[in-house]
Each structure stands twice: as C-alpha cells, then as structure tokens.
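Let's start with one chain on its own, the form predicted alone, as structure tokens.
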Amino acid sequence: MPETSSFPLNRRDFLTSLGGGVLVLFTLADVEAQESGHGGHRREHEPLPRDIAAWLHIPATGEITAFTGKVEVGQNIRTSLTQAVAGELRCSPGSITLVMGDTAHTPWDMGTFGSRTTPTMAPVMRKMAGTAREMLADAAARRWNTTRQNVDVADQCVVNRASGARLTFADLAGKIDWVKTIGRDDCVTPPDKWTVAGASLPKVGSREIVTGEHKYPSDHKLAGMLYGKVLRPPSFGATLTSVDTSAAARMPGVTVIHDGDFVGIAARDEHLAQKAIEAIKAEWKQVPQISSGQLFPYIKSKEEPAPPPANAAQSAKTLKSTYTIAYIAHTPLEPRAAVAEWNGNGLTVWTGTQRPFGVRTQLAQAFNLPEKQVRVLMPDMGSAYGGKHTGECAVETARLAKGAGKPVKLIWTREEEFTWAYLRPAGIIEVSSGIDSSGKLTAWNFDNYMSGPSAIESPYESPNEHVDFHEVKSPLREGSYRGLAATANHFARESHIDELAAAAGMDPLAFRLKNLKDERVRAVLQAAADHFGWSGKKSTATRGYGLACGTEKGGYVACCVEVSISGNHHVQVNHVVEAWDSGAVVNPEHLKNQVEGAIVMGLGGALFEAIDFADGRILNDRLSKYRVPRFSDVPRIEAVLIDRKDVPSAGAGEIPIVGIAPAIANALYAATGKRIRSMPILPTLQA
C-alpha cells in the first residue's frame, strides 16, 4: 500500500549546510578537521590497542586474519598491509585475510587520508605480526626444550633446526594468551631484510576486480531492499517553504519519507523511485550567491591585512606575482552509495567512506544511539581522492530505511556527486621575492588565501622569509582533496622559482640546485633531470620543456615534462619523467601505479578542470560538461623510484600529484614566452 512515513530526529545534531532537503550530521571538530585549512581531528591522539588480539587472529584451526580500520579506495593498501603482516609472520600473502573498515571488528581508526597508512598503520601491523611470530617460535622452542635461536619460522610453521621437526601455527596458537600479549618494537624486520615487502606482488583481489566479481558499495544488496531518492533543493542554502507529496504517495510500491526539510522516496526499484521523486511538487526560498567570475574578487575582498613582508632591500632583483586556483571536483568513478538496515534499535550501514568510525559517530548522533548500536562496513570502493570523509549519503540512507521500515539502498547520481559533495578549495596565492646578483634568494614572501596550508613551507633557502595561510570563508563547500593545498602551493612556488630563474638568466635546474637546502629534494630533482636528459633539451616555439620539485608528508618529488603546442594553442603533454622518494619501497610496481595515477589525475587540474557555478548552482554538473583527462591526454610516463632502505616508508597516495601542474606551466613559458599563473592553465593560454 502507498504510505507516507514521518519520524522525529534530534535536529540539534544536524547542519543544513547543503541547502534544504540535505541534512548533514557533524561534530564541528570532525567536519572542520577534514576540510582544508583547519585543525586536528577529534580523538586524534586516542591510543591504539596494544594487545595482539585486537589486530591479529591465529585460532587453533590455523587461519590467519588481520584487522585494520583503514580502507581500500584503490590505492592498494590492502596489498601492502597484507605484505607487511605476511612478511613478519614468514608466510605467503595468500594465507592472510585482511579485514578492513568494519567498525564491529577492527580497531578504531581516524580514517584513511593524508598518506598516513604506510607510515603509521603498517608499522603497527608489522609490530603485532612480528611479536606473534616470536611468541609462536618461543612456544615451539619450549615444547622442544631448546632455544629460540635453534628454531626457524616459515610457511606457517616453526621448524626445529636440529631435528627437522615441525609445528604449525595451529598447533601452537591455542597455547598463547593473545589478549595479554603486547606488541614489541624489537620484533620488526628492518627493510634491508624484507622478503615479502619490497617485492612487486600482485594486487590482492585483482581477479575479482578485473572480472567484475568484486562487490563495491553500490553493488551491495539485501533481501527485501528498497531503492532511495532524496529531494534536492534548486540551489545551495535554499530552504523548503512548501511541499506536496500526494502524487508520489499514491504510487504503488512507493513510501514517502518526510521530516522537516528532509523529503525522500523508498521504492521497489530505481526507476520507480526516480519517477516518484519527480512527482513531488516543492517550493523553495533561495538566497543570492556569487558566481565563478566573482570568486577571486570575493577572496580579495575578504583578505585581512598581511604582516609586513620579508625584507628585500639587499636584492639585486625583485619579483611579485599572483596565482589563482579554481575549485575542482573529485569525480570518483563510483559516486557516493550506501545500504542501510535497521534491526530494532540497531543500525548497520554499508557505505563508501574513508572514515568508517567517523561515519559511525555521525549516524549515532543523528539517531540518538550509542555508537555500539551502529555498525559501519566499508566494502573496497571505487576511489575517493579525499572526497569521501563525510557520511551524508549514509545518514540519508538510514533515514530512508527507518522511515520505510525496510533496508534501503541510495546511490547518488553523477549530478548529485558534482553538486552536493565538497570540492578542492579554490584560492589566491601572492608571492614576492628577491635574488642577489649571483642568483641566490635574498627574500621570500608567500601568502595563501583560502586554498590551504599544506606544503606551504618552502624547501628553498632564503635569509628573509615570510610564509602565511589566511583563512577565508569559502562561498562553496570545500574539503580534502588528494594532496590538499600542496598542489596549489607547489604550483605557485615552482612557477615563481622559474620566474626568478628567468630573471637571473639561469637554467631552471641550475637555479633550483643553487637555492635548495633539502638534500632529498636535490636528489630527486637530479634523478628526474638525468633520466629526462634535461641538459640536452632546448625549447622552441612549438615544443617546451619544464620541471618542478618539492616535498610534503615525507615524500620527495621532481617532475620533468615535454609539451607541444600547435594550432590555436592546442597543448599536448608528450612525456613526463617523475622521480619519487618515499623511503623504503614496499611494492615497486604498485608504487609506480600511484605515481602514474597521480600524474594523470593532476593533468586535469593543471590543464582544464574547473567548477563553473552561479547563484548557488553548479553549472557543469556532469561529465559531458566537466572535462577530465582522457586516454588521448595521457603522455608517456616514466616513474623513477628511489628506494631508501635507510628511511622509514612514507605514504605515496597524494604528493606525486603536485609536480605536474607547475612543470607544464614552466614548459609552456619556455615555448611561448607566456607566463600562466592560473590553474587550470588552458583557459588563460587560449584566451
């Protein structure tokens, strides 16, 4: 029977930040922390469990299961963490089952972002697995009345060197109290002795992915499940003034869920849900808002007076430049999706999120539930790029399921993903500098307005330096994006360094090496230049060569590019060489994939990606209007990996993206003599 459902919620826990009809749950510290330019995360310093039982299960039956609150979003940490555990247990990766992002079973985790998994989670799992290995070896040695030095661990067995006797992990595991066993740092294998880590193992679950068997969040199904749709406002900040749901409520197989400004549909299939949502008649109160063309004047109007700049009095030459950065979208292959099921007062949600425990908190607050009554599971999803920190889709789906009294699946459309998800921050960066007659920096002033502080500190040495990030209230919803503002800050800094090199009459490589103080940046820069053959490249009017370098989050990157220009300033990036140093390499092939993927993604923001908006609406809210990199845009890419066994592994999911945009801009200047100081580059070049 057709029906309309209404239910009370505690609205004090809601933020109507996306306009009427979309209510986003939040703890203020959580939301501010995950969006660019704000402070630390709630519970950031919560101690991790110290006992092995929280991280590793080796029951008497012998199966090995490892647990982590981190999630797999395409960056391949399922494989690298499996390698970490298998390497310490001296067993094959295929013998490990890794449970990820399940709030009912995995240790609490802040989230998967910031390139933190490799430097923070992998060491924990190595420590737990290494300690487990030693506990098993000690147990076997005691049974044989020998010493630890007389036994080896291999292939899920402990072997007596003298007699050849073998005991399996299953034989020994039941004799150990894992809950009382605390992880020890002295059991971890150093990188120069890795056997499983350090090798290019195939991706875990790759067969299921390439054959289509893998179930993403949008593929998840439950018996009796309905399909949801949410009524969206016509613009940001619009409030619902009246609504008529009667036509939708009369449709067989449709339930209307209406609570305050939230209006949604649960129906037996997606087509019916869409038909019902279109049948709802709603009126909205809208508010005037700025457009794309007014963005940078708006940011300038909100600027606070900057502190006095660094002294450039001793400079032989000075420069001052302004760089602008547009909003861009994450454009994940899989838009937000969730399935929600209520069982009494218990709620289970399967959803694509980088922060399962954060989403659990949001859901608990939304429905006034203890967190222990909420379970969030994250099936390996179809990419995120920093865009899936918040749980609005999960909350919407749970509201629909509660109102309908049945499990509900909600998948955002591509238009919803473009419009209601948050964006990479836009901004303005002002740089002024000075050099002496030899080409040494004498002054460096760098002010970032709105786009964020990530990688704002310069690796170049200057005796007078001023660097500052200025918060400006964004007219659009903004948040984390791969690399945060490191791309914007590298674009401005590396473009300006090239301008200084030209002013000094120096080769861009030589100028950088003269002023760089960080030896690891110097090393990747030299490696990229040597592999690229920089010294033999001479730019012409139709072919240009450029480079850029930098560092952030323990990663060191240098990028050299070749571009060609033809016709009406048609630009083709032909060749990219990127050198990368993130310490000890865990999986060389997959690290190359990360570098190559970051470069391809970075091409979009560098050349043509930009959100067009007016009056609270996104105007290019679909892929037919929003240009992303295509196969024809992809250049020949060579990744040069520097494997530093003497340095702990850092993450590589973000920072390989930062070099491509300034390298392209510098190459275009070398060919055309036109300095582009905006991202994306092509609209300015072709103007």
Second form
Amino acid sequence: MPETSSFPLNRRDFLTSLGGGVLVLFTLADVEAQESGHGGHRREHEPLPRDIAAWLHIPATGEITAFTGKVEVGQNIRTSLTQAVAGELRCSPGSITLVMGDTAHTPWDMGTFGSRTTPTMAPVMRKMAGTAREMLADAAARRWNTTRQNVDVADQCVVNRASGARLTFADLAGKIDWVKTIGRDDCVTPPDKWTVAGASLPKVGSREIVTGEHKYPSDHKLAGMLYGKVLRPPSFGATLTSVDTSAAARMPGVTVIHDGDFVGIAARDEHLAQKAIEAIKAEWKQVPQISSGQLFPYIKSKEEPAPPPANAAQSAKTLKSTYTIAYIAHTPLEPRAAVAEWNGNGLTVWTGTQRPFGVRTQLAQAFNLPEKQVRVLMPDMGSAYGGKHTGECAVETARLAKGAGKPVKLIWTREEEFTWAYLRPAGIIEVSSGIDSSGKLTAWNFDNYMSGPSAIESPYESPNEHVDFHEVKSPLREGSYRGLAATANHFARESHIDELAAAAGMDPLAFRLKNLKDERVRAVLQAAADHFGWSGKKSTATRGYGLACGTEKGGYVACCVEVSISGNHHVQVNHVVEAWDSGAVVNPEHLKNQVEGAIVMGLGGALFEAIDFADGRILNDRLSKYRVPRFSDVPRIEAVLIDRKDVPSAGAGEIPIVGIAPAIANALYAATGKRIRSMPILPTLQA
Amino acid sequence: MDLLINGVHKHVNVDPERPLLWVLRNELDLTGAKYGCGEGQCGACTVLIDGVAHRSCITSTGSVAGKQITTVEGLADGKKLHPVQDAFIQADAMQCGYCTPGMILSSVALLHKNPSPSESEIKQALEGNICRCGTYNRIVAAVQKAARSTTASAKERRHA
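The block above covers the form predicted alone; next, return the form predicted in complex with its partner chain.
Following is the full complex, with the preceding chain placed first.
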C-alpha cells in the first residue's frame, strides 16, 4: 500500500483502481457491536457500515491482500489474522499482505479494544477467505468439467485430483465473471481442521522490527515536514488569560499557530520547536482541585447509603472489607504521535491509535470536514494497552499543519503522555459477605465506586447476592485500560474470597472449589494448582504462596504465585504459574507471550504503580518517577494453555492480567498475616 | 560536524548540544533509535558509541563527533541478520517491538564484553531498558540463544 499517498481515497475508488479480480464483498451487519465497557454504559453506537466493504483481494497477479480496520499494537493480530486468512485460502502466510487500520482502504471498524479481534474479526475474515477459496475451487472444477469434490486447494492453486492438473489462483482470479457475494459460514474451517492457525507462526513483520526498518507512527516522515510543539497549561482545567508569542515568532524557521486557547509551534526541527515553545510567555487562570491524598475521602463522600445487605442471617461468619484502587498510567513506550498533511481540503494523518475511524470522526468534526475528506492511517504502533483510543494528538498535529501550511509531525513527550492522556480509573470497592459453618457462601455484597463494572459479577455461588457499580465523577481524566475494571474487581473479589477461606479455616483452593460452579473456572484453577504443586506448598514468614482465579470476556484464568519477603518488606515475586483458557488456541507461542506480558504489566499495578497528583498536575510524570516493571521485577513465568478446540476462540490480550494482583496479595497474607487491601500493595505494606 | 555512523561518514550541520537521538532520527532518517522518555530511563534510544551502549536521548551530538556510532540499522551484514537480531525473532522476544532496537543494541554491547553471560548478568545489563509489553523473560532467552550461537560459530571458525 502506498503509505506516502497524500490524497484521500475513498474505498469505492480504491476498489475500482484495483481492477479486475476476485473481490469478496461482505456487509458488516452481522459483526456484533463492540463496547468499550467503562462506566456501565455501552458506548454510543455509531452506525455499522451499510455500504458493502471489501475484505479480500486476489488480483490476476495472484498477490493476495486482505483488509481489516483492526490495528496492530503488539497483540500480534497481524499474525493471527494472517493465519486465519492463509488457513482458509490453503496458502502460506507469507503470500498474504494484510492492510490494517487505514480508513481509506479498510472496512469501517469501531476500534481495536475489548478483546474483540479474535472472536469477531477473525471469523469474518475466515468467512471471506473461505468463501473465496470455494469460489476459486468451483471455477476450476467448472473449467475441468468436474465437481468441487474432485478438486483440492493448496499453495495458491486448485488441483485436479484425478489428472493432477493445476490452476493457480492467478489463472482463475482474473477470469472469474463474478464480483459480488456474501461470505458463507459453511465455508469456514472448524478449529480441529486448522492447519495454519493453531500453530506458532513467528510474528509477521518481526524482521522489519529487529532491523529498525519498520516505521512506527512517530517514525513517519514527509518531504518538507515541520516539527510541532504545543503550549500546555500548568494544570488541568487552566484557561489562557494572556500570551506573548512575539519572541518565538521572531525566530527564523518558526511558525506560531495561535487559535483561541490553542498555541503551538511548527519549526524546521524539533530542537528549534522546543526553544520556540519555551520562548512563549503565557498567563493562565487555574482552578483548585483535589490531590492524591484526598482521592479516597472524595470517593467515599460520593458513596450512596448502603443498600440493604443481602441476607446474611444464615451465616456462621460475616466479613466486611474495603479495597482501594489507585489511578495508573498505560505508559505505552511509544507516546502519542502523529504526522498530518493537508492537500486543499483533504487531510491525511498517520497516527498511533486504537480507533483510526474514531480519530477520523474527531478530525472531521474538529475541522468541519466531511469524513470522506479525511484519511487516517495507523502504522503498527508502539503499544497502547487501552490507552490510545483518542485522537487528541492527531487533532493538534492537523491544527499545526493547517496553520503552518506544511506537513507537521508531533510526538508527545513522556511528560505530556502522563499528563494529557487518560488514566486507568481509581476506585473503592466495598465487600461484605457471609459463610455457613461448612464454608459455603451465604451472602455476597459487592459495591464498586468509580473504578468500573467489568467482571463485577461473581463466579462464586451465593444464595443472597447484591452486586452494583456506582459511577462517580473522576477528578482526573480516565478511560479504558487493558481489562478495564476487571483487574480491580478481581483484586477485591479474590482477596475477599481468600479472607473468607481464612475465616473458614480452609485451604484457599479447597474453599474456592467448594463455592465455584463454573466448570471452566474450576478447570483453570485446578490446572494452575496442579502445575504449581499447590498442595505441597507451605508458606513461611519469608515465603508466601497465593492463588486467584476468574473469568471475563470469554477468558478463564487462574494464577498461582510464590513471593519472598526480606528486609524491610522487600517483596520479590519469584514464580508465577498461570493457567489460561480462551477456547481454541490460534497461535500457542503468541498466546503464551500475551499471558506472560499481561502478568508482567499486572505486576506493576499490583505492587507499585500509582499516579501521584496535586493541584491539577501529575507529580510523577516521568519514568524516573513512575516505576514500571523492569527485568529485576520479573518472576519465572509458566503459562499453562488449555486448548479447547470445541469452543470458539476468545480474545486474550487483556484478561490474563486480572489474576496476578490478588494472587500476590494473597501470597503476602499467607507469609506475613498482613492483609493488604490496596492496589498498589507496596506503599501500604511498607507504610 | 562529521559523524561516523554504521561505518559511513555523515556531515551534519547541527547545534552540537542537540541530542544525538533527534539528529539520527530527523536529520539522518535513522529511526531505529526510538524516543521513550528523554531522560535515559527507558533505553529505547540506545545506540553504541565505540561499542558501548549509550542513551542517545541524553547524549549531545557534539560529544560523539569522530567516534564510531552504531545504530540498529547497522547491525545486519547485508541480508544476513546479526545473531542477536535473529535470536530475538526466534525467541518471539517482542510484542509491539518498540523497545526491540534498544534491547538488541544493549544485548550486543553486553555480549561484546561478556560472550556467555548468566541470566542474572543479562538482567543486570538490560535493567535500564523497559519493555512495557513485558517480554523480559523472552528477551533473556533471546540473549542466551544469541550467546550460544555466537560462541558456537566462534568455535567453528577456530576449527575451520
């Protein structure tokens, strides 16, 4: 795909320009709506595309191109979707080019989040590719005056079983007199017959990554491009009262862009842009706002009168606990970045986002343009973890480019990323419960304030249950994060279940198995415990063992950990075994990689990550102040995959994160007898 | 100012105080070195200066004039990948890959100094490089793999 093409090209034009060949067309009506999940509401439904969209192109040259609006952010869907398409077309993955996240060329898509690619996009692409395969096979069979049963498809060819004659996709593609069809479910290969999927194909594009050839959004460059900077307020909500840009404007090679509260620089290099932005004198009106220390009292003040607790009359023992969750930052290693280019009223933006079509809408609204005049391209980017849904950097860059009359690149600094992006919500979770004398749950009350409703439903059986999410206006800007509030809700639930097990005098594994009905949760729990050797582990004052389990978004997870405690509450996580079931496994090695990565990321939020803020500013807005997991923090990790060929594949980029925090808290309790009910754990443990 | 980058002399007309990272990326189109923090904390911008790993975001361009600068683009021998690059692919030691060039260069510097490092020596040498995707254990495995293959090929050369 010509990435440097600077004019907006709508999809219909593009299809025309590709010329003849097999074109499999499909309506999106049966792709289920996706949701981001925060705040207890479905995201406002944007209309699903009604126009027919192209997913696959096999021209007479035989080069196969597939199209998806999904984007690659490190979760390796470029690889897994390539495997899906190649598998259905019975050809090698190397023969497929996958175009992703280009609003001019790919079907509309709500965005890459919510673990939806594998359960919703892969089946669509399988259907398209499978249908194309059958069309090619039928065409060859007709040519040979035989039937479909007598031909095979392999290596981009259709083979006549009787004669051994071969027709290549290229031979057939150019001559098929047929351009429109709807994908057929009966063409899809079931998981137990997969050949390309189900195996560990190395990451597509890895060679370009290790050689530095791959161009991330922040690497993109255009001829004559300038480098941007934006003037930032000193605190959230501050408004500009006066500004003097004259010194900056006098600098050769600098253009000042001033439009209302927006003040920015476009300069011939980034060094000059920085000097120019520093030369601007601005006065701001600031507003008082709460600080980290006031956060939980603030949320408490918003708590509603407690609902009547679920009946605990039958309980032999009752418990009530409060758990707190801090704000944390996604900290994608590549901060927000964009390159914008105007061509008359047409706008093209390369940017790192999980929602290229959403950013196109944002740009169209910001500049009052029809969407078809805006093209957004998303080169595979330097991660996101739910943190790059929005297009603020793209809009800023387009403003700078418009003002400067030249293409502009803007890369947010790390400080800007910490301060002006959004955070994983903080929150308070109140849990009260009861058990009978045999250790069966009798009552379960679970109220989440502000952090979110994902995975709030308990997999444990209780005859009396009350579960509720209460929205509270967040003092800081918040949004999606890997797994959303499933991490917070699992932390509270699985910590509390451990507290109940202790109250019942039962082993944490036995207590869970006694109260869990869901077979898949039980299966992963048992698998993790067996692999870890749970029954032989006895915690000591310096070594603790803990476990946790749960489910969300079609993923089932159980996590066993070993921690050691030394000196002044120095905590080291030594070993993690995590069992994972998300249905049929598409790429075992990449699935393990996701599970391992989620555990490492989850370990940061569990132990030490927390945003510190005061007076409308993020105080730890640098990597020297905000600690993320490094080599020395990382335990030995074993991912135990349960491959359920009988169950459709669910997404796996998010939910493997939910088990590690409660498992660590439970292990620390087992060792020290100290129950830490806050995420992160260490500041409380060491206080 | 003359810079010696990946064995090639390049003339750049820049403020000597300007960080090397941005001169590489914006003046010389060598975008393998990445921006991650601007304070030498994440290692995404790592390059080799006379074979030693440095953070190019906090290295002034003027300070490296005349020294040998190696970026990730200079590691492969034509089409043949450097053993460390190859090992990162074989070990699936990446997710988004944004940290990968810095990880690879830090690993190359380590193996140059210590051809068969232990696991803890690898972790210690790479502690300054962040992989936010959390592929740390795979990176350790990749460095071990590269160490084995480099040692093996050195032996072959000795016996040839």
